[in-house]
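A single chain, nothing else alongside it, follows as structure tokens in the form predicted on its own.
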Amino acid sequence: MILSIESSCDDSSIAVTRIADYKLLFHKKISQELEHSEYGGVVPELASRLHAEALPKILEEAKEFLPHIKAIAVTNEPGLSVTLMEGIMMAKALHIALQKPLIGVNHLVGHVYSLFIEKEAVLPKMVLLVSGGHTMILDVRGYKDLKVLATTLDDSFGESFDKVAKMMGLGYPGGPIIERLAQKGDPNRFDFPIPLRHSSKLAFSFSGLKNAVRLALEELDNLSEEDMADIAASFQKAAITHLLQKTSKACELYKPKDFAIVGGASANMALRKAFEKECAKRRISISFAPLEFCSDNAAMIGRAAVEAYKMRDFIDMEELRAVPRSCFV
């Protein structure tokens, strides 16, 4: 078995996944959401303060696994600094304790292996990666074969979710607030404009689409419930308008047979839909994440890490340590 932790940023988790046929045995999640909401956002002392008084709890919870484990993983890129060596302390005293190697695990990885949690893996695959603080499309062949097509120049696709909701006054995380307000709202009431709408690169880009939420809301006065649902539609309109635009693009470019959308941002039905509907009109199947895998977790970190275990992908305990920022080409 591997034992799994991930601490990138505000959720603590640790699994247990059965090498040989990627059964996941045990997994725990806690998640910080309510803790940070006060603040609008992550903040990253109070998360690291937080992951070291919940790892060791759920780890005791799994404890009956131990002995059974042939390696740990753990997310050391990409992620908060301070988050990311809780995890990988508990990594390294695991590593010291049991005598069983370490494998540094991306966390980006982990999420096009969200999609194979207790399952082979079917590769290659277009992936669609939507979260907090990425959005990109990835030409994935193997767990060390991913090369980015296409990234975005400023936010991501779920921060700017949270950058309206907390414009709006609405809490911490946005993603799922903005989603419920725009079931009842009018998505053609604001013409918000479609990001690189006429521009040949391949690329996102969700600062200017913000700036224009933000110009919208202070010409309103007295905000009214209705105004803030019709804002949340528009807005989530022109959102996902821009990923398909630009995914339709890399589609006519790269001509993928199977495509796939991953991250805490897959979860919004909305999108989900609209690029059911695309991928059912170009004759690309689609799959996406379970709902319960879509934001960070522990399991795909370990359904990740079967793959770097079968071949023999360890690193160093001196060697492993946090990276911030990185990704792959």
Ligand code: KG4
The other form holds:
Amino acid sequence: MILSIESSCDDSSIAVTRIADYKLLFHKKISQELEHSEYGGVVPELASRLHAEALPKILEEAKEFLPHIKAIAVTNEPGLSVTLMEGIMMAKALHIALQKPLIGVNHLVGHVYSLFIEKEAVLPKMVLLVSGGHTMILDVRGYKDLKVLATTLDDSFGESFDKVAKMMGLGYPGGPIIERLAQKGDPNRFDFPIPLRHSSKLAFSFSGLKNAVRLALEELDNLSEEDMADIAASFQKAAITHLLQKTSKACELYKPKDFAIVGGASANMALRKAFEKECAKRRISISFAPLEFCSDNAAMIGRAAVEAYKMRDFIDMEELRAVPRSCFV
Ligand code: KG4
Ligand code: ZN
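What I would like now is the form predicted in complex with the named molecule, since the data block earlier showed the form predicted on its own; can you produce it?
The complete assembly is shown below, putting the previous chain first.
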């Protein structure tokens, strides 16, 4: 079994995965969303203190598995350095106590493997990763064989939802709040610009769209419930259209047979529906991570770590460090 730890942002999570058949034997996550909500975003120092409290509590519940652990996996990149450190320190302590090897897992690779929890990996795939920290199109061929085909020039997809929610004073995380509001709104009331629609660049950008929302909000005097719903719906439509336009371009260039969407923001139903339609039109198969594994969790880190374990991709304790920004091209 592999014990995996995730603490790259605001979720403390530990999982135990059986190596032979990927079975998830234990999985628990304590989310800090409520604690960060009043600040409209994650406060790193608060997050790291909460991890320091939550991780030992979860580990206590996984105690019965410790004698069977063959390796300890931990997210070491990318993420907030102070929160990554909490997971890394626990992994190192377990490494010393259990005398088992360490595996450092890239959080983005973890999101990709959220597609294969308790399953065999089916690759190659073109993967759209939409989270709070990243918006990328990846060409995934294997655990150590990933290429970034497109990334964002500024904000990420999930982050733009968080910022729009913050502008309207609606709390954090903004994604689910905006999605819920959008269901009641008119997506055609505000004609927000689709980012980079006239550019041939295979890249994403959300800061211009976010500013367009800010201007629209400033022009409205007394923001009614209806105004907020219409802003949310019009913004969500523009953001999803942008993802669709650039992903379609990537499909024309790279001609994938299989496509998938992962990351916290892949829980968005409007996004899922829009891509299902587009993929059906293009005769490309589409898959998503199960809803419970879209946002950050240790199960996806454990699933990715099984691949690392099979390749004997271990890391020395001295070399295991938090890498806030990383690239695996
Ligand atoms: O993958 P994740 O849990 O953390 C990172 O690795 O960043 O993603 C969290 C992000 C947040 O920005 C959150 O607002 C966004 O995913 N998100 C959504 C939805 N649910 C979560 N964005 C749009 N629609 C949603 N339903
Ligand atoms: Zn994530």
